[in-house]
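Below sits a lone chain in structure tokens, taken as the form predicted on its own.
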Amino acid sequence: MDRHILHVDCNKFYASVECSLDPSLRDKPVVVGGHEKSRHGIVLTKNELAARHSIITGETLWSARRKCPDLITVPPHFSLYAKYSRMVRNILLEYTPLVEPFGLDESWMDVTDALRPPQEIAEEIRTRIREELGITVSIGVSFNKTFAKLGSDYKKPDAVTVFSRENYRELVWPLSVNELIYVGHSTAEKLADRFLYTIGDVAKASPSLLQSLLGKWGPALHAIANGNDNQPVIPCEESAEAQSISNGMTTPRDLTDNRDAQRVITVLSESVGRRLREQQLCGKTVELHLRDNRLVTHTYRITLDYTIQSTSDIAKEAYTLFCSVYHWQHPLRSITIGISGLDSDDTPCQLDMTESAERDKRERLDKAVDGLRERFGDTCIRRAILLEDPDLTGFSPYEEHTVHPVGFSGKTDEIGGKT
């Protein structure tokens, strides 16, 4: 028996809450904007009446304005946005105990168990969540969950799409491969240089022609256009733990060479480790986002045979990541370091004679210079790099800066990766 699962999508999120809770805004165009002093000043996300005057997530608020002169915007309150996100899960969770949060505007639902039919209760959910929070939603309805999330995307606002076993290829194939949550701008490249344009194009193919392209990602990726797509919908509580650490900064000048992002990557990691060793985790994979001057978004992943946790051992794999995949088309003007892949860190692992010892070294040396700076101050000990460029390493991602919640847009480019 096919499965009923659905995806719920807030529309505009963080625009429509400052709408909800400021009446006054309803009937002007919004966005809700950073600080455009410390170069976070861009358009995080807008309203209705803002698209219409095609400004789009993640350019800048000058460039909002000058498309639409009577622009409001307002700073971003991410304590209400929670908040929010709270209370859409708890209605979602009135009807089943089975709800994944994917970021914090989106929940998928399981409700193969319920004795109604689920585009009813997807209906009813929207209207209660725009009754009752004054936000609205666009609900995809599907038997999967990537055909779930691409019934969420495909009409909005305040809808409801389904995806079913009878319409799937009418609806969904023709939709362009760019739409499943799995591809990224890379992959993307590699199906078009095939003329593997739409998703139907994908699910037509040949599984061994798309493994030869993607390696094993090619059959899985065939499966998912082709509706066989058996994830289980994963539970609050079972998806509460930290899937992954991850830190980011708006560089306050753009970045123009490999040294600069040394410098940017060694401060973001020494964050990134010790939250990590603070944690008792360690990770496998290295994930590098890179947002160029452009305003377009670069990501990759590498997946090592062991994992790793101290700063040293995880700027040099970003970095090394970092020269094998960015060669300076444009410059940088943001970079974001994580690692996922976790596990405790008092895990087993298989080690070698030279550099595990080695590994064990530099995390010892770690945690002791985190008990130096939980006392005396980040600053108290600093590596010799980040003395370089105080202008632009001359601060604590740990201490000061916050990655805004967003949601996860699955765009990656697995670089010598083994997931």
Contents of the next structure:
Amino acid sequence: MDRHILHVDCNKFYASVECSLDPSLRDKPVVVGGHEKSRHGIVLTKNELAARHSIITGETLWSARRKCPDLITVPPHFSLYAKYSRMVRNILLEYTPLVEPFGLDESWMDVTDALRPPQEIAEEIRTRIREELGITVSIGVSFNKTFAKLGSDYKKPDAVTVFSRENYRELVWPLSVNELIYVGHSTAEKLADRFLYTIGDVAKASPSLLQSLLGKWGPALHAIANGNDNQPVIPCEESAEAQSISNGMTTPRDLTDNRDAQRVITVLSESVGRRLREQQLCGKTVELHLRDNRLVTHTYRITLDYTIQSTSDIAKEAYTLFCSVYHWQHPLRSITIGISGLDSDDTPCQLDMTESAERDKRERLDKAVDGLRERFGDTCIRRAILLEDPDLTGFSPYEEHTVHPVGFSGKTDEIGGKT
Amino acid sequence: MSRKVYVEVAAVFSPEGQILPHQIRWEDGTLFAVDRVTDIRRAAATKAGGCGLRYTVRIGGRQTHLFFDEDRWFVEANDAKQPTA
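Form predicted on its own done; form predicted together with the partner chain now:
Below is the entire complex, every chain and molecule, led by the chain shown above.
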């Protein structure tokens, strides 16, 4: 029997929450944007009226205001968004324990075992969230996760779309291949070189052609385009095991040299390391997402022979990777560091003669520092490098992290990649 | 658009864990007795903004809504002195 999967997407989430809390904003163009003083002055999200002025997520508030002089800018209130996200999730959990969050504003649910048609459940959830929380969601209903996600994008806001075995060829196949969660710019370009523009084009292409274009991804993409996506919905409490841990930050000023990068990498590593230790995890793969001042994102990763957990190891490996791949073609606006290839930190591992003992020492030192911070606050003990430029490094990414599942790290322009 | 007015509420906590508002103190100090609670459900406060557990109550023969959001109570006021529907 086919599964019944829903994908629930909160429409323009941050802006919706702000408008729901302050009804006077509802009929005005509104963007939620970072604090301009610390130069996180970019549009994080916009409401429908602002979108009509062609304001796009990621552009500077300054340029958004040129497009729309009456624009209202609201600073972000992350704790409120977390609260609304929790309330949405609590509603979803009333229908099934199989709810997998994807960021703050999206979730998959598996309602196969519910004794009701999935579309009826979706309609009820859509109505309840609007009436109970005052925000809107769009919901995709399908027999796999990928199509369910496409469904929630298909018609919005406040709508339900069903992609069934009967209609997916007619409705899903004409969509651009870009719409697939797995396909970023570079994959889309490679496919376009072979005149494969739509999901249907990929579905009908030969798996061997796709393999020659995309490697092992090719056949997987072919299967997904044909509706053969068997990925399970992994509920919240279990999903921690399947995720990477990452932290990123848009810095108060552009980064221009290696020392700047090293400072930011150190702050981010502190947070990533602390979260790994809290969850008793370690990881092998270091990922670096760099966004330059043209807002182009570059992604790099390296997989090590051993697992790491300590802040200094993460910072060292991330910085080494950074120096080997980035040569300051453009100043940087933001850096994100992630650790994936996660494993429990008590998994037996191969030791080497010298480094292992040192690494162990560093990990114990970190645990002691974590203990101090737990009791006396984040700033009670700090690395000297972070004192060099407090404006640049005076934030605590630990408090404002978002966890994303591995493999969904975004539709980035993956121009590098080292494994 | 309505104004969101946080109010002081005297409530009864039942042994079953239900919280029932008993009396509201308005901004100017006036006390209003809650005659009856006719409905309790989660709802958005569409006029004043926000959401919470919405109590539909009768006060002085008139129906109005009282919202309980985390640990505060609020009313949607139409800039009159009294809580109105």
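Positions refer to the first chain, counted from 1. Keep in mind the model is a prediction, meaning the values are calculated, not measured. Rigid core (definition): largest C-alpha set, two forms, superposition within 1.5 Å.
Colleague: So that I can tell if residue 192 moves, could you say whether its C-alpha shifts by at least 2 Å between these two forms after the core superposition?
Modeller: No; that C-alpha moves by less than 2 Å between these two forms.
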